[in-house]
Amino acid sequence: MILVIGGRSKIGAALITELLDRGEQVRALVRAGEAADGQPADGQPAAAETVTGDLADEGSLVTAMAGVEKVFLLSSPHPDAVGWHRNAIDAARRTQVQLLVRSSILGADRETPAEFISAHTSCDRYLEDSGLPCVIVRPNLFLQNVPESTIGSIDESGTFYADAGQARISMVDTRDVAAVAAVALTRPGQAGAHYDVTGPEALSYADVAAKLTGALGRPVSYADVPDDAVRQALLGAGLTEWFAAALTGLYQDYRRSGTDGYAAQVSDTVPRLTGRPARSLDDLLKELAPLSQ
């Protein structure tokens, strides 16, 4: 049995798709409101068995861990994440789970003031030290960004903004993320591994703009703003102070990375693991089309 905690995620979705796939027993971690109306989210399959429980509560997750072997563990960001990671270390530890596979970010083999990547690297570490059989697996930005948000805040001229300067950044997509865990989580001998996962290229968010400009069959541009404009927008859309500044606060360090830097580099982890190319931006907006209609 393995337990996917953060399967209501893109990334957990798919890998309950692909572990249902593979013949795998699965059961998934929900909280009490989301278990209530017994409807799969965001694709998540039937077939998987559900269980309610909360990162917040180390006892309801040795709970749902009771009989299971291997953990896939993600949460979304939150100021309270690297506790709740630790509580889920720490309930599999207690239930002798034979494999946890941490879902991390690309970078937090390093030292950085950036919010997002330093909670990562505590957590990663604090699973290193636990003694648990692990495997960490390192995605970059998410491609899916690009016609989740980026789209979407397109203006009249075509413009969009970010506080991205000239960084180049190997966005990677959520599927190739979930099938890299997948096989980490079935494949026997992974106990140990580290995989950056990352697309098969790096773009700048000019470069993003000049794929949208094909893809929408209009021109986009790509505007770089001071990251105080980019607080204040996203603090106008609704985020908390905590999650503007965690953002602005990343994308400070793919600044720092510049062109060529840890944010642009590409792994061949997806290839190598799954057998196939890794996918691009070209094919998610291929996937979308016809978006300029």
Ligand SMILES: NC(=O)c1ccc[n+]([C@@H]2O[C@H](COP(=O)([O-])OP(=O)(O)OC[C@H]3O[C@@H](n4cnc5c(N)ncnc54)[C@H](OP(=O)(O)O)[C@@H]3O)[C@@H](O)[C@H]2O)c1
Contents of the next structure:
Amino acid sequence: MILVIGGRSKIGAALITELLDRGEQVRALVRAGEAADGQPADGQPAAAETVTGDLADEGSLVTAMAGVEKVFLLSSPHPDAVGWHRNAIDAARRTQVQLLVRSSILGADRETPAEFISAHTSCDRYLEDSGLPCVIVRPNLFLQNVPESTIGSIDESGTFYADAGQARISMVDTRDVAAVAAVALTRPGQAGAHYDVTGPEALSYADVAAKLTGALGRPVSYADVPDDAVRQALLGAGLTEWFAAALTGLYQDYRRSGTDGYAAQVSDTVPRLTGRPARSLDDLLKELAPLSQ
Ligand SMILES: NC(=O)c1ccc[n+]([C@@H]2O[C@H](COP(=O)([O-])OP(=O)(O)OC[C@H]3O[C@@H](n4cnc5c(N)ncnc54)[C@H](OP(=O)(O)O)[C@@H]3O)[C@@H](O)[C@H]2O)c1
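Right, the form predicted on its own is done, so what does the form predicted in complex with this ligand look like?
Next comes the full complex, this chain leading.
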């Protein structure tokens, strides 16, 4: 039995499908009020069992891990996420889970002031120091952010705004991250592995604008703006101060990475583990066509 924590996220939902397709028994953790125990959660395949629990409540995680051999661990970014992930790691140790696969972020294997990344670094270190057999999966920025956020933010002049400077980022499709996690959970001999998971190419936001120009059939341009302008826009859209500060901190890290730094590195993880090429932004935009704002 494999417990998936974060099963409603893009990676988690795709992972559940991958695991069920492989004939694995899957249990998805859902928070109270989301779905009854034993009932499939909305949008999840009928064969996935569910159990109620919360990362803030270690006891609920111990209960959820009863009879579980392997755990996949992911949550939303949150000020309490480091404590949540420690709870899950402690619960997995107490219940003698055989393998924990944690979804981290690219760049978490280095020191950075960017909180979105440093929180993952802290969790990854806690996991490695726990002695629990584990795999750490480090995805780069998600390609899905482009259709879900960027396209909707294009204004009447055809411009979208970000604080990425000229940074190039090897953005990855969340379905490819799920495919890598599925291999980590099911292929023998994975304990101790670290997988940097990227797309097939490093893209600047100017490159993204050029691809959107093709996909939308009208000129799209990228405007590099100061962090504070992005922060104000995020607050105006209802995000919390913490989230807005953490997101601008991440983009400061991308700017430090520049055109050829850590965020631009292209790994061979997806083709090496799955036997097929990583999906590109062009692939994703073609799938979603016809696109409109
Ligand atoms: N966005 C990116 O481009 C990007 C890139 C690289 C890495 N990451 C990392 O990817 C991870 C997922 O981010 P996301 O934005 O895709 O997440 P998301 O869509 O917000 O999904 C997060 C999942 O965590 C669950 N969750 C949240 N709080 C929980 C709690 N207290 N107890 C149990 N489950 C809880 C949610 O459950 P519910 O359905 O109940 O809410 C949901 O299934 C984060 O660690 C982030 O740092 C993101």
